[in-house]
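For reference, the chain that follows is the form predicted alone, supplied as structure tokens.
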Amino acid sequence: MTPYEALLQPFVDFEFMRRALVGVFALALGAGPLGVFLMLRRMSLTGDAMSHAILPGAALGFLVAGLNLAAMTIGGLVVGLMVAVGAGVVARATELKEDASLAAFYLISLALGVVIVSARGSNLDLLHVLFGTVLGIDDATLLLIAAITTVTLIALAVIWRPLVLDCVDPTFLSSVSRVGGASHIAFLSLVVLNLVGGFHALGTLLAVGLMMLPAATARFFARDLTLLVALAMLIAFGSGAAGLLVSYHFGTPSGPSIILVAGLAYGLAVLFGPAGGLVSRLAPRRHLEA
């Protein structure tokens, strides 16, 4: 098999592969920066919890209108935001910590969503909701993902400074400005919005993977924030393209293939990453080297 046949021909010959590639590219542009900020703010598991929190809303949309893009998107967005706000209210109104509150909401949401889908649909419908159908992306879904990515990039440009300050010194931000709370809410809303977009391609169980794994991988190659964001987007897109090729050539499910490729990149970064990887940490350093 020539390099052309292995790497380019699937995208040249098949429209569904090109659609999937464009969808992955759009998801990478929006999810990459959000994953970096989730990681820097030590909220990585929050993203995972929120990805499951959208399941009941998407399931309710499915219950009402079947596999309808608008119904499942609106349902997932509304319920996802409700869970985010509800978990925050419980954490502030009781002695329960926010991580425990999110875990409780996440488990209830996941179980409720699976029950709702199972009550109306088949096992195939359940697999579609949980794991997505990236190779089945249509024009409407592509436009939705592109719109979400556009909104995300514009919103991030507006709230970039308070987000960075909140990562570095949240106490200083709260002392000099009142935008910290608003930027946090806006940021969580963007996370939910992108998880809803990723849900249509990768399903609720895997949508967060393209957000967090590339960000964690990039951390082993860069410490500068701008470079971290750029690398996270590049790794997310590369993982998506490689995962689609693996799915095409070996007949594996497309969504899990993408996440497994991203996981392989993460594993290699853990071992060989120059910025804190195992090999670099074990290698002997010169005397007084920082």
Contents of the next structure:
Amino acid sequence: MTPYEALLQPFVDFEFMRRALVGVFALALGAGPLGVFLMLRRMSLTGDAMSHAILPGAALGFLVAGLNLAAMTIGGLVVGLMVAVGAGVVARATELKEDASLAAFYLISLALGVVIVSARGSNLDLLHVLFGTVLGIDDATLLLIAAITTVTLIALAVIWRPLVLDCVDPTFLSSVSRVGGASHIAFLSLVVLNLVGGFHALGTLLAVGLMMLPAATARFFARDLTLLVALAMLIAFGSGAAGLLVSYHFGTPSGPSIILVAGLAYGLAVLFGPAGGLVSRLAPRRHLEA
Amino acid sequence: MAPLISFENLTLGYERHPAVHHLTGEVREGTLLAICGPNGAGKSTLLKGITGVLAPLGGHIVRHGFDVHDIAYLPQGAEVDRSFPIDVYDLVSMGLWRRAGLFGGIGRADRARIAAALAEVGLEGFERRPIGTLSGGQLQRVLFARLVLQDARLILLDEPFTALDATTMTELLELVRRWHREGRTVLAVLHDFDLVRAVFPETLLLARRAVAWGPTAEALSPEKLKDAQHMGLAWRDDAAPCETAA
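For the form predicted together with its partner chain instead of the form predicted alone, what are the coordinates?
First the chain shown before, then all remaining chains and molecules of the complex.
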């Protein structure tokens, strides 16, 4: 097999591959920076919880309208935001910390989702909701993902400063401004929005993979925030493209293939990453004079 | 000088237990005030009350002509996440928040101010150092540079010199003196009485209530300090609701 056949021909020959490529590109642009902030705010598992939380919304949409893009999107969005805001309100208004209240909300939400899915629909439909169909992305889905990414990038630019400051020094932020709470809610909404965009391509369970794995991988290469975000986008897109090719050549399911490639990149980074990877720790270079 | 903050029969506390009890008095503009007292006397609580983080259980704090967000506040053992990938320059420049806000650019004049603030705390050459690589004293210098940039009328410092070496303390203290000369109002929670006597003209000796408030020599007299030592500071579960007129 020539490099052309291995790397380019699948995209040249098949429209569904091109659509999938554009889809993962758009997803990578939004998911990359969100993943970096989730990681830096020690909320890596929050994305995972949120991805479970949107299931009943998507399932409700599915129950009402079948495999309908708009219904499942709106359902996922509404329930995801309810869980995010509900958990945030419980955390701020009561003694319970945010992680515990989020765990409570998403578990209830997940159980509800499975009950709803099994009320109608065969196992095949459930698989579709859980694992997505990146190779079956149509124009409407592509537009939806692109729109979500656009909104995400603009919103991130708006809340960038409070977001950074809320991570580094929350007491200082609240001493100079009251935008901290609002920017936190806006950030969580963006996470939900991107997970909903991602679940059409990767499914509810794996959408979060394109957020967290590239972010964690980038941490082993960069100590600067801007660089981290750019790298996370790049790694997410690279994993998407490579995952599609793996899926094409070996007939593996596309969503999990993408996440596995991202996982491979993560594994290599853990071992060989220059910024705190295992090898750089075990075999350090000679120290400097000053 | 006109009053900047007035406490009117102020009670601050947690879960109905008072930490500052029936405090009345005022801080005039331009005051350099030390707040002293044993651990648990309500010193940090009072600062949190002034910043508005903690709402009074009773009484009032009147802020004359300024907003809680105009205060430059350095909390005790500031909760900076030192693993966050940000460098000294960017952290210090956050001091311009009130001026730049969400979108305001940082122009040439601002960059000069940032450079001057870094020079003032002796951190030239540290601009691009990630904050995770700083020592405790260096981080405290960074936070002072940020206070300088905040350019606030009222500055609150909660144990700002704890665990600093003599040089760092002397240099940061010089900054506090300069703020005082510039007419800013500075309130600092401190435990080092010698330092307070040497630098701070006025002292509030707190032991839940104000034991003394006035010229430092009088407020930190042996009798007053003894009084402060013997104030009971423990919470009592069987404490009755306070009947003092609100």
